[in-house]
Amino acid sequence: MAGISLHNVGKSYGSVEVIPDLSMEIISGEFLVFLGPSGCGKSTLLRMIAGLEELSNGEILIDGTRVDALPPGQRGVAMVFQHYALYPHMTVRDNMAFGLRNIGMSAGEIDRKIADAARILEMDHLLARKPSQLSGGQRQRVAIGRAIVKEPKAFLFDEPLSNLDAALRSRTRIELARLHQQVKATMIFVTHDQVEAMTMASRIAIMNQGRIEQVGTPLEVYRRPRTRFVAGFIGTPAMNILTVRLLGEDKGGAVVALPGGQRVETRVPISGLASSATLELGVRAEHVTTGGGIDGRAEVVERLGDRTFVYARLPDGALVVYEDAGDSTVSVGDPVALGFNPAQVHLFDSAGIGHHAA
């Protein structure tokens, strides 16, 4: 279990920047989810943790000591790949036991860390077949003990559950959280899919275009967006983003006009807004209300049973959408009378930042 720094670090392919200039503590014992979409730099920052990847500048510390000039295997990490990357041609147990060998480790050791590590995975079964006869998700289950047995301070997965089918995934998903209170070592998670890092993470790190947009608890990130991208990249359905105008403050809180000209009211301090060329503002589905005074038109009703999300589109042509209940009488075309809850909006300003209630 150990902490690890990262110091400036930054990763060019010749001209490209793929990540200009990063810095953040990772907590012992955390799990860590890098979460972003394609090309935002999360692999190659994992990857240089583990050290796959070069660092073109900064320095990279695990437990207080420098590693980045440190060949991969001298680090102290192990890394769970999204193709899991089992050897093809060794058993089960041997693909468990070459990293163990390769230290020097004795006989006797190496066999009673892959018998732990297989009794904690539920795989003894598995320990003579070679990659090739196990299904996905033993191989999985495979390369996870392959870095269990290493007892290293810290785990790295890249992407891990991607290749797993729906059912699989979420099952997997729990198995890792479980794992993590298990082995109580830091844990670093690589993915694009919210749900794993909403679910899993200690913290996220929402990264994009090789930048850390914010850093924070699921709920943080989910209620408190630094940013405009984090607060569009959060959620399912994404956050309503709206154009508005700042007319004013009342109680408090700026209130701002729609293209419409409708009247919002919010929580918002209005300090720092006023400067702002441009602001959007930000609702999330269950925070609109109906019965208010912006009206639109309902145009597509998604029924998912407990819940119904409609998307009204506004006489501006903005859409937005709505969680009614799951019984909703709402019809494609039905007029609706929508308002936003003053306490949940946040307003974003040209620069991108967000800016919440008090």
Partner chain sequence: MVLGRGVKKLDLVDMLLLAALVGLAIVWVAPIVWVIGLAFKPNDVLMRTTGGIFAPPFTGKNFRDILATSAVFGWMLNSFIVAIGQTFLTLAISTLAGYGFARTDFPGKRIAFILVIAGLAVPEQAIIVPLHTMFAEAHLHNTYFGLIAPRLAFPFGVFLMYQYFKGVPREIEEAAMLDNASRLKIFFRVVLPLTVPAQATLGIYTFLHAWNEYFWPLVSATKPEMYTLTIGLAATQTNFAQTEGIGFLMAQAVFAGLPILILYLFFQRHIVTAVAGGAGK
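C-alpha atoms forming the largest set that superposes within 1.5 Å between two forms make up the rigid core. Residue numbers count along the first chain shown, from 1. What you see is a predicted model, and the numbers here were worked out from it, not measured in a lab. First, how it differs from the form predicted alone.
In the core-superposed comparison between the two forms, the C-alpha atom of residue 90 has shifted by at least 2 angstroms. Comparing the forms between the two forms, the C-alpha position of residue 104 differs by 2 angstroms or more, with the core used for superposition.
Can you switch from the form predicted together with the partner chain and show the form predicted alone instead?
Partners and other molecules omitted; one chain follows.
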């Protein structure tokens, strides 16, 4: 296991600045996920840690040793790519052994490492096959096995599940979480898929335009998003975001009004909000209640079996999604009356910074 330190890391391609100035500490043994939309710089950052991209500025330390001037093979990391990059003419065993033979490892040691990796990934029966005889999920498992045999200080995963179908992605997520528990190594995983991040990560670093918006456990970033971007990016369905104006304070929390004039009480302290010219209210679907004083009309009803999501249009044109029971009787066109749980309402100021219930 190894901790990884990023100190003022930056990357530019000519005049295009991809990562301006990024610093963070990756804790030894954790499963850290860099999460963000396409083009936010997360894969570039991973490739800089791996040594596949040069830094424009800053430094990277692995286990306390500066490595940004070292070639990839000397950094003690192993990378698993989105595309499997397996040698098509080699068997699974030979694909896993190739890198070890190149460094002169003994045949007995290679066999031991391959046997251990095959046992962990439950792929002993695949060792004699060639990549063309494997499914996509099996090929990705081989790519992960090729990383395991190197016994690296850290594993780097660059969107390794994006080529798999939904069911296989779900199973592979479980395999990777189990792998982390078994090998207890530092793992860094890049994805744009929040479900992957929420289900696997010890911590999530949410990136936007080359910067880290928030770092925290999955529940921390879900329950207390630091910025409006995080609030809108994390969660399925996305958090409802509504423009509001500040009315005052009641029971220790800010009171705001929707564009239609409906009053909404919150438990968010008013301090820090009064000077903000613009406020936005955020509330998740599960924290929208029925039977309140906000009128709407059901526009879309999404039935998922165990729960139902209803998308309701308010008189001012805003769309609010709320969670109803799996056997909900709401139909498209029905009037609905909504309310917001005051303790679960978030307010975002003009700078996009989140303010939460005390």
